[in-house]
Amino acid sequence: MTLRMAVPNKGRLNERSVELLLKSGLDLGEEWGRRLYVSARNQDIEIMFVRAQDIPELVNSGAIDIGITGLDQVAESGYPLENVLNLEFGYCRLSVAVPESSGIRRVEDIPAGCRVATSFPQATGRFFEARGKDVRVVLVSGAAEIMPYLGVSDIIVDLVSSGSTLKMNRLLEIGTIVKSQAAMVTTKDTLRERSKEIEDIVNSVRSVIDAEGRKYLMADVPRSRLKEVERMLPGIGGPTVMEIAGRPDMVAIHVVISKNEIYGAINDLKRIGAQGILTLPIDRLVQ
């Protein structure tokens, strides 16, 4: 049976989601950007392009087996979906913010009857209800930051990344409802019934994410300094060491290291007499 997967059709999550699927080995053809759904050429998988906010509903209903969306959208839906893989992009948080001049500095200080402008009414309502706060949710489709200035609301609940937009609009962040990023989600029933297919695609995408944070490093190093190299470059399971024809004084080492370690590693290797240092990108890394 074909595995159906939903991907955001536009916005902040679309481009990176498709990139991960392509790098994981799914061939979506040449026209995926102009179609609402495509079949992967080399796998029994269909990719549907739909709104990110609709994906939790489609997954929960069983129309879609697995979907990529933001955890903020999952929280808004209220459905008990299973997060099978955090995708490490689309970071933001759904936060409560108040005008700087309001005098409110904690969620506990919000008065009863306060008007809250948001495009996340369900998550907002549950958050305040759990804290015994009787607020009135004002549904807006965007630009929540301007609503207190217009007198439409007293405070807002909105997605925040850096917080610079809040500062520009003289708003103060006082609480977080949910920390969000892009994730692959499914239901418990689907995960149980289609565990192999879901595990395969999750592992494939995870291998791309893991590889993007690493580099493959090769170098010829003095045999006498090999113990130092092993301490400097532990890698995943230690460096691979190979003989070099005609060079009994040198060995070749291959190791996978974090991108953040490249600068220091190359300088350390040069200091101990390494030669022919080379770094390469990695497409996928299965650990």
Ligand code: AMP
Contents of the next structure:
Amino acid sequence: MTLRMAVPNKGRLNERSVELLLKSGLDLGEEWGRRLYVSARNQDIEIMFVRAQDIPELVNSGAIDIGITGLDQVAESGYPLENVLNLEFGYCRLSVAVPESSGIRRVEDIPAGCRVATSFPQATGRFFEARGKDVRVVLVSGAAEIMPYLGVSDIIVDLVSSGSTLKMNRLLEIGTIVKSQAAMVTTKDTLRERSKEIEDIVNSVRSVIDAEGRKYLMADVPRSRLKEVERMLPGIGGPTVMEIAGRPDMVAIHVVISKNEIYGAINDLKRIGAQGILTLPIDRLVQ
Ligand code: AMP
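Now that you have shown the form predicted on its own, what about the form predicted in complex with the named molecule?
To see the whole picture, the full complex is given below, headed by that same chain.
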């Protein structure tokens, strides 16, 4: 049976979501940018392009088997969806912010009756209710930052990533409701009924994310320094060591290494007399 998958059709999460699916090996043909849905040519998977904020509803109702959306949207929906894979992009947080001039510095100090402008009314309502705070939620569909200055609200709850928009609008972040990133989500029922298909897509996408964070490093190192190299570059299961024809003094090593370690590794290798140091990108890494 075809696996139905929902992907954000535009906005911040669209491009990287599609990139991950393409890199994980799904062939979406040429038309995917112009269509509301496409069938993968090489797998029994149908991809629907819909708004990120509609995806929790579609997944929860069972209309869609698995979706990519922000965890902020999942929190807002209130549905008990299963997060099967953090996608490590779209990082942001849903935060409470107050005008710097308000004098409020802690969530506990927010006065009763305070008006909160937000496009996340459910998550906001639940957050303040859990703290016994009686606030009035003012629903806006965007630009919450401007609402205190228009006199429409006293404080806001909005998505923050770097915090520069808040700063520009002289708002102070005083609390976090949800820490978010893009994720693949499904339901308990779908996870049980379609476990193999879900596992396959999750493993494929995970292998792309894991590979992107790493490089394949090759170098010829003095045989006498091999023990040091093994300590320096443990890799996934230790470096692969190979003989080099006609060079009894040297061995070739191959190792998978984190991108963050490349800079140090190359310099360390050079220092112990390594030659022919080469790094290559990795497409997929299945552990
Ligand atoms: P869209 O409104 O379609 O661009 O998608 C918004 C989604 O992108 C949100 O639900 C978040 O999951 C994610 N996101 C990441 N960083 C931010 C940010 N700074 N502001 C708004 N949304 C963000």
